[in-house]
Structure formats: structure tokens, C-alpha cells
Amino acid sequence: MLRFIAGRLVLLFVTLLAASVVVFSISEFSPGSVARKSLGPYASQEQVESLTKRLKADDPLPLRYVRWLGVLAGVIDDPLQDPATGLDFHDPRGSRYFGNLGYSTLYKMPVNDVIWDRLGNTAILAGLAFAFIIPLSMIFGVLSGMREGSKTDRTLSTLSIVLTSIPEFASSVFLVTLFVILLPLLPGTSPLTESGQWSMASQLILPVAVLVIYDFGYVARMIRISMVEVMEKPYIRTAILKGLSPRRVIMRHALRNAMIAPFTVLLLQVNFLVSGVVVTELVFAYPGFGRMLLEASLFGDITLIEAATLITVTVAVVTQLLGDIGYMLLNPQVRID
């Protein structure tokens, strides 16, 4: 097990390194020079040429990548913080430290001061949504899978499919119309600030509801399929014939085996809840990671996009590692020497 985890951690490092090469190369070949992106669209050509020389932005791409990686690792000073550039970029952590993600031209502050706050806000939103998605999916999936083809199965399956088919923007508009306009019980935006009559908790209700409505039906369908397959196994029929109660059969014999395949599906939802909540955060003006990424893309903040991409890749690889470990623990047939 330890050897397997160590190997996957090495793979994580290699994947992140390869992703950084791809992201850096794409950003370098995007329209506009590095100096122009740093100075903004209204800088003169003389200023752009002067900054290009100071940043050595006309060096070959591999050399620029190594320099960027050195700044990220804290090996060399961040050239953007050199007072001679005239950019007035300042990082309170200094010009050389591990994890230096650069400077955001959109927010006019270090990327670390922007991205982690936004990621934390999205983590709160995703964590609350996940706390509802898991039990709802298990209840719907288990009840449907226990009685395949029954009225309960058809009703729950239809409801799951219908809810999953509704786009996030549509459910957002519907909930806002119902609970904000017709029944003014909840706020229509979620800026996460204490203002007026709306508490922080009330601002989270509608965004969380949208994510739960959109996502739990898909997971419930996966659990149902796995549950149907498990309920047809000989050991389940044997347990029933021995006179065990349905509750004991489900909880002690069927549920664990039925969750082996959906466990990976559940962890994959973490990627969606971290980087795929752009629509929800935009509709409710939620200061999260997805909205930040959209704003950075529209503004052309390449540094922030690079950092957000690397974080997204890290989350994806880590959740995949956790999924593999969980699959091994749930399935006794899998052994790693």
C-alpha cells in the first residue's frame, strides 16, 4: 500500500510538471506579449519594449519556463517586483518564496492573496453541497435498487433524471423567482457579507440547493445501478433465505459492495464542485473560484489563469488518488503488493 501511494505521489508530481509546461506554453503563445499583459492595454510601445528587456521576455521559451518555475519554487527573485520595472508590484511575503504564483493584473494584488480566498469560498459551497448530495444519492439509489422495476424505482429514477436534466442556470432562475421574488424568504445574491437582514447562512441556501439539485440525481443513478447488480448476487439471496431482516441484509451485506463503483463517481464530483460551479457562482454573485476563473479569462489575466489551472489539476489528481485508495479499502479482492 505504501509503495502504491508513493508511486502515485510521484505520478502526481510528474503530472503537475507536465501540466505546468502545457499551461505556460499556451499562455505564452496567447495574443499579446508578457510585457503588454503586465502593463495593460493603455501602455505605450516604448514602455512595453523597455519592460520586455528587463523581464528578458524575448528569451527562448524553455529558458523562460525554467525562470518561471524558479520563481514558483522560490529559487530566484520575482522579476515583476523589481522597482526598476515601474510596475509597483509588491508582495508582503517578499520577492522569493516557495509557491509564488505571480501577480494578478485584474485584482492588482498577488495571486496568493486572491486565489486561496476564492478557493476557500468555493470549498465552503462545495462542502455543504457534498454533505447533502451523499445522503440523498444513497437514499434514492438504495431504495431504487432494492426493488428494481417497482413503482418506487420508477418514481425515484424519473425524478433523478428530470432533476439532472435541468441546467444550473434554469434551476437558479426558478429558485430565485420562487424564493426571492414571489416569496421573499431568501436573498437573491450571495456576496458573503453581513448586510441588511440576510445572514451568511441564508446567502448559502440557494447556491447549495442549485448544486444539489443538479448533481445528486446522477450519483443516485450510479448507486442504483450498482445496487441492482449487488441484489442479484447469490450471497444476498442466501442471506434473505436465512431469515435475515431486510435492514440487516442491506446495511451489512449489500451496501458496502454496492458503493465500490459509485465511490469513484462520488469523488469525481469534487472536481465539478471546485471548478465547475461557474454558472452558479455567477448567477448568485458568489465570490468563488469558478467566478474568479471566468473573470480572469475575460480580462486576460494569464497569471491568475495559470495558477487556477494548476490548482484544478492538483485537485483532480489528488481526488483520483483518494478514489483508488478508497476502492482498494472497499473491495477486498484488490490487493497491492
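Under this definition, the rigid core comprises the largest set of C-alpha atoms superposing within 1.5 Å between the forms. Positions refer to the first chain, counted from 1. None of the values given here were measured: they were computed from a predicted structure. Compared with the form predicted together with its partner chain:
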The other form holds:
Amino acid sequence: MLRFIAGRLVLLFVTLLAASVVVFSISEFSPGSVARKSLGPYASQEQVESLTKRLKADDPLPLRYVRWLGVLAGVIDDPLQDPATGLDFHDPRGSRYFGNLGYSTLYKMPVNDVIWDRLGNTAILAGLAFAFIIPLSMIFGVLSGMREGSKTDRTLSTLSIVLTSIPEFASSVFLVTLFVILLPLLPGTSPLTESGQWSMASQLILPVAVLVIYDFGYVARMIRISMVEVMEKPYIRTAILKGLSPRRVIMRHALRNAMIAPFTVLLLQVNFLVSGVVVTELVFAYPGFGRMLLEASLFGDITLIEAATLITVTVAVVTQLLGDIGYMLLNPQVRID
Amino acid sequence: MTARPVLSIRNLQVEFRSGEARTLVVPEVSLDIMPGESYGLVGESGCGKTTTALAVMGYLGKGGRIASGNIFLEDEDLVKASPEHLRSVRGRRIGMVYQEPASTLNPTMTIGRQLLEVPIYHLGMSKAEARKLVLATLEDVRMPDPASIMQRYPHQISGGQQQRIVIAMALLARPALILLDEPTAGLDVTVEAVVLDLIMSLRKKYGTSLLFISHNLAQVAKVCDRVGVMYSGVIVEEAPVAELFGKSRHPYTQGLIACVPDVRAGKQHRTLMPIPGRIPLPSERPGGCFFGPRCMHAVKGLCDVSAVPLVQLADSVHAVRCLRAEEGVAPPAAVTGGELKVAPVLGEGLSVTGLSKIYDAPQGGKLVANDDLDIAAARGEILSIVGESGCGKSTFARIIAGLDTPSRGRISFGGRLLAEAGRKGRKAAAQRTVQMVFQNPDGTLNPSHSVGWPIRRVLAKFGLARSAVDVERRTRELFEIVRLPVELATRRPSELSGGQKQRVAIARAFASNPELVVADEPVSALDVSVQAAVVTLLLDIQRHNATTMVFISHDLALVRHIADRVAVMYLGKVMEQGTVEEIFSPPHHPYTEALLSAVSVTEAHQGGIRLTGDTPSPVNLPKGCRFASRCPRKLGPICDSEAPPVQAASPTHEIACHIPLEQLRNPPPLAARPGSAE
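Let me have the form predicted together with its partner chain next, following on from the form predicted on its own.
And the full complex, kicking off with our chain again.
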């Protein structure tokens, strides 16, 4: 087991490295320069060129990548923090330390100061949404899958398909119309600041609701299919013909087996919730990770994009690892020694 | 027996609904099971025997319901019982044992938890009491080390052990009746024998009544007191077991008996008599006698007029649903002796020398699937490989067919090299000469192509037909050879029955005019009557084309019936090989002896030789004889430490055993052996 986890951690490291190379190379082809975007459309070509030089953005790609890697590992000083560049980039942690993610050209702040707050905000949103998605999807999935084709099944299935097919922006607008404009019960934006009449909790309700509505139906469908399959297994017949009550059959014999296959899908939702909630964050002006990633990409803020990539890849690999471990715990036929 | 029956089914009708359509799967079944009686229900798949059992349990699944009739358990009618009441009957007063124990047990619950449920739920026992009862019952079903078994998951024990767990589960609440639905399907012959012995001894101990469902007549003959033969949802004949097998009156029963191969007779002496046609679907039952269209004794204007009643014969224990029963219709005349229906032997055929196949085991170590095999068969002969699952017979088949390469040794056919260690791939010409028929006809035909497609492909790929017209003509011929209507060529596999699919598979294998055909358990998934037809067909084609055939099987009676030469394998090694006559008469290798004893008809349940334990793992094999750990005639330490010598009982008969030939020739009587007493 320990060897298995160690192996996965090595794999994580390799994946991180590969992903960072790919992101670096791809951002090379995105149009527009950081310098032009910083200075605005009315700056002269000379100004742009001078800033590009000072940002060392015209160095060859491999050099810039190796430099980024060196700064991250804390082997070299971040050249952009050199006062000689006149960029006024200053990281209170110093210019050389392990885990230095560089300086964000977009926010004019060290990446480490930007990204963790944003990630924390998203984690709150994602965590709350996930806490609702798990029980809701399990209840919907199990109830509809335990008697395929029954009235309950058809009702719940239709409901989850409909909810899942409504795009986030549509349900956002709908909910805002309902609870902000018609019945002014909730705030329309969620900047997560304590200003005004809206408490932090009230600011979270609508974004969480949008995410839950969008996502749980899909997971419920997965659990339903698995449940339908399990209910047809001979061992369920054995349990019924042992004389067990339907409740015991479901809870003791079907549930664990039915959760084996959808478990991975359930954990994949964590990835989606961390990096894929751009639309919701944008609609509610939520200062989250997804929105930051979008802005960084539009601006071409390579250090921020890289840092976000490392985080999302880590989240993805770790959830996969958790998925595999959970799979092993659920399914005694798969055990890795 | 003056007591009331434990179970009494009266005029049971079961129908299934799907949308508006209704199908009467069971039109009428009535039967009684007395206390302590073992009642056998036999018939081909689709005859409604499992449905009848599930109706007793009140569990018919989606769309199924009891349309009319009564099911009395002692004196209460289960048809009218409420769901709550049914629950108190299931598992408590009626236990059930299913086919395929592997899928019957919950894979994510320990065996202990699954067993404990029964006494806790039904008998209201405390956990400690329940545990005591479970341990005692596990002793009853002869599980070694019950306490540790309870901790394990079903996949961690063997198939035979799994079935013993299911039997223990059925026994726990001491039910009055146990329903056994093909309890030995999918188990090896030796394991099957042990499980049947166990069922019989437990029945004696607890006086439980049994409803034993099987398609295997030999098994029913061993285990049951009374037998009902089911056909298309009705019982067509019912009689005490000796009466039924000795004096069967219904042509269907006679037909079923005639198509079962007998371990005592080879192909020179007896031809299997398949029943023509197939069992009608519930929606296409004919008027009058359901068996009429397939019956050789049917009389027009008599048998096809109105429904035939089940009539008690004069002696009152024998009932038959046949209008001509009183006339005493004769069973089909068995073709015996006379013409020697064997393909001519035409010189050098298959020659396998020093063949080994070694895999790297996932847990480390070496998995020896085939170990230094030397096997030969002359051209036109049928070589049968027998042994339990895991003995390496399928690996051997795959290597001959070219699906795998040997680790050592070589295989040649007719003097030409077919396969050799280190050589990958095979020339098209060699592929053409060796073809294979696989075990499961459902899985081997591509569901998205018509069944004619693989045959046309073979013809095109090997350049055997020049034009499209040629291909069509040859396909037509092949379908005629396997006696299928040509129109079926355009159908999808899902529209064909199992027997029809296997005929297609045979046509495909013979499409390239192969000289060697490897058949891996080709009929083990088919019903007896269909099996007889397919085997007869295979033998006909083989004889006609003088094809050499390697026939892999675990069914000794079938092997006896078709083989010229037999190799008995155990854990990758040949234990004994020789002509079919030599294998089936002494001297025997102790393993062959045990296999034969397991299927023997005469020894019934008086306890023949029973192998204990399971086949050991083929990883890191013992130095001595592979069979030593289970051998009932083990000599001593020599069997564990030294590989047995290969003794030649005749120029064609080899036995690998330490026991001198003289002793093998004269086996000691069973009673004198330890562990054989029951």
C-alpha cells in the first residue's frame, strides 16, 4: 500500500513537470503580449518593447522555463524582483525561497499572495457544494435505481436529467431573478466582503445552489445505473430469498456494491468544482480560483497560470489517488499489497 | 409415507407480462414433495423449472406473477401470503441453493456476516449464539477451519467451498424444504461429486425435503427419490427414479435418456440420439401435445387435437402426459455395435514434444500452465484432453491453435512445424490448417455482424473462394453441412439459439478445410439434447473430412463417447494417456480413477473415491508428483519428493505414478481404503 502511494507521488511529480512544460509552450502561442496589456492600447511601441525587455519576456522559451523552474525550487533569485528592472516587484518573503511561484504581472503581487486566498474561497464554495452533492446524488441514485422503471425512478430520473441539462449561467440568472429581484431575500453578488447588509453565509447560498443543481443530477445518474446493475445481481436475489426486508437488502447488500463504480466519478467532481466553476464565479463576482484563472489567461500572466496549473494537477492526481484507495476499501476483490 | 406433503403445488400457472403482452411461461404444474423426500425436476433450459422454484419462493422478478393455482407449504397457501409473511418463510422454512455460487454470494461482505444474517434475522439469536450456530453448520458442510472462513470474502475461497457456504446458508434456519437450482453447474466433476455427497448426507441428517432442479439426468438419478420431467412449462412424466429410468413412458423422457452419453460406452458401440427440433417458446406452443412436433410417435389427428392431460398409470406412482402411453411406445432404438464409425487413420498427425508454457505469476514466482507435455495423435483421430479446471487444458488448446506461443518445446502436424518456442506468429497456410471451436457460443460471435459474416470472412481471407458468387455458394454448403437453414446466415447472433450459434461456430471452423480442429469444451454450455445433436454433427464432419481433432472436455462420459485417444491432465502435467479403451479400463492412474468414480453411475451415493481439498495453485509447484497432495492412494514421502516415473502399461498407454503397474491393475476394494466410508 505504501509502495503504491509512493509510486503515485512520483507519478504526480512527473505529471506536474510535464503539465508545466505544456502550459508554458502553449501560452507562447496565445496572441498579445503581457507588456502591451499592462501598458494599455495608447502606449508607444518603444514603451512596450522596453517593458518586454525588463520582464525578460523576449528571452527564448526554454531559458524562461528553466528560469521559472529555478525560481520555484529556490535555486536562483527571481530576476524580476531585481530593483534594476524598475518594475517595483517586491515579495516580502524574499527573492529566493523554495516554492516561489513568481510575481503576478496581472495583480502586481507575488503569486503566493494572490493564489492561496482565491483557492481558499473556491474551497469553501466547492466544499459546501460537494457536501450537498454527495447525499443528494446518493439518495436520488439509490431511490431511482432500486426499482428500475418505477414511478419514483421515472420522476427522479427526469428531475435529475432536467436539472443537469440547465447550464450554470441559465440557472444563475433564474435564481437571481427569483431571489434577488422578485423576492429580495439574497444578494445578487458574492464578493465575500462583510460590507453592507449581507452576511457571508447569505452570499454563499446562490453560488452553492447553482453548482449543486448543475452537478448532482449527473452523479445521481451514474449511481442510478450502477444501482440498477447491482439490483439485478444474483447475490441480491440471494439476500431477498434469505427473507431480508427490502431495507436491509438495499442498505446492507446493495449500497456498498452500487457505490464502487460511481466512487471515482464522485471524486472527479472535486476537480470540476475546484477549477471548472468559472461561470458561476463570474456571474456572482465571486473572488475564486476559476475566475482568477480566466483573468490570468486573458492577460497572459504566465506565472499565475503556471501556479494554477500546478495546483489543479495536484488536486486531480490526489483525488485520483483517493479514488483508487476508496475503490480498494469498497471492493475487497481489489487489494494492492 | 402417510404424512402430508411438505410442499404441494396445485395447478400452478405463471405468466410474465411485458407491456401489453403476456406469456404463459408455466401453463400448469402440480407436484407434491413428502417430508424427507428428494424430488427431482428435470428438463432442458427454458422448460420452466427454475420459474417453478422461484414461484414457490414468491419471487418472480419483473413482470412475473402467479396467474392461478396454489402452493401449499405444509398447510398454508403461499400464493396468498403477504410480503411480510413471505419474508418469514424465505430462508426460514424454505432454503435455496443456486447455480454459480461465485455470483450468489455478496462480493463485498465477509462470509461470516452473510451467514450470521440468517439466524439473527430469522431466529432472533444474539450475535454470539448465531456465531455458534454458524460455526457448527460450517462444520456440517465440512468446511476446514470455519472460524477463519468467516473472516474471508467469497472470492478468497474456491468454487466448491463457495457452494458449501451457500448450502450452509440454506441450512442455517433448519428449513423444512430446500430448493436446489442446478447446484453443481460450473463445478468440476470431482467437486460436483463431493457437493452431491454432502447434500445427500445433510438431507439424511436433518430429514430436509429437497426440490432438486437439474438438466443432468445422471445427477438426478443419483440424488432423487422421485422425478418429474418438465417440458415447455408442464410436467410430462413423473415417477420414482428407478421406474423413470427403467420404464420411461413419455417419448420426451426416452429421448432425453437416449441423448446422454454414457461413461461406459464409446462411439463404436453407441450413437447418441438427439431429439430433433427445439423446445417451443411459450408463445409458439403447438395445439395438443406440446412435444408433438418433435415426437417420433406423434399421430396426426390424435396428438395435435386437444391438450393432453397428465394421467396416472395403473400402478399409481407413475404419471404420464401422453395419449399413447398405454400402448407403450418404444424408446428410440439405440444403434449398437455393427459398423465401426471411426474416421480412417492416415499416418502422422499432431505431434507435441516437450511442450511447456510458463507465465510469470503476478505475485512473483512462475506459473507453470503446461509442463513438458509429450502428446501425439494420428491424422483423423480425436484426441481428448480431460482434467479439472486449472489443469492447463485450455492453455494447451490455445497454444495448438496459435493463440499463444510455447515457452519450450515444439508442435508439428503431419511433419510440418506448427509452433516452436521463441517463434511468434503463424503463416496464413498454417492458420488455415488449424482452426478452433470455442466454449461459449454466445461470446464468440460478433453481436453486430450477421452470423454468415465470419464464414464469408474466412473464405475471403484464405482465398478459398474467388468471387462473391463462390463465397455465397460455399457459405450455403457450410450451412447445409451443419444442418442450418441458409436463411439464418443473414441473422444476428442474438436471434439464434445456443445450439444454432455453436453450429455456426463449427461451420466457421470447418470453412477453411482445416486438417486440425481444436474444440475447447464446445458443448458444455448446451442442453443435453442440443449437446447430443452438436456432438453427433461434429463427429460426422470430422469423420467425413478425416480431420484430426483435439477435444477439450471435463465431461468424461462425453470423452468416452467421442475420443480415440485421451490424455488426463492435472496441474499442467499428463498423468495418464492412452487409447480411450485403455483410459476407461484398469490400470488407472489414481487421478483418473477418482475422476471416473466421481461420474460413475453405479456407485451412486454409496461413496466412491472422493478427492478432498482443492487443486493446489499452479505457482511454485511441488517437486514430486503434482497429484500427491490429494491422492487417495499416496504411497509416502516418495510421492512428495520425486517426480513419478512414466510407466508403459502398453505401447500406447502411459501412466505417471510411483505405484507399480501391478497394483494399479488391481485396485484395492473401496471399503478397504481410508476416507472412503460414508
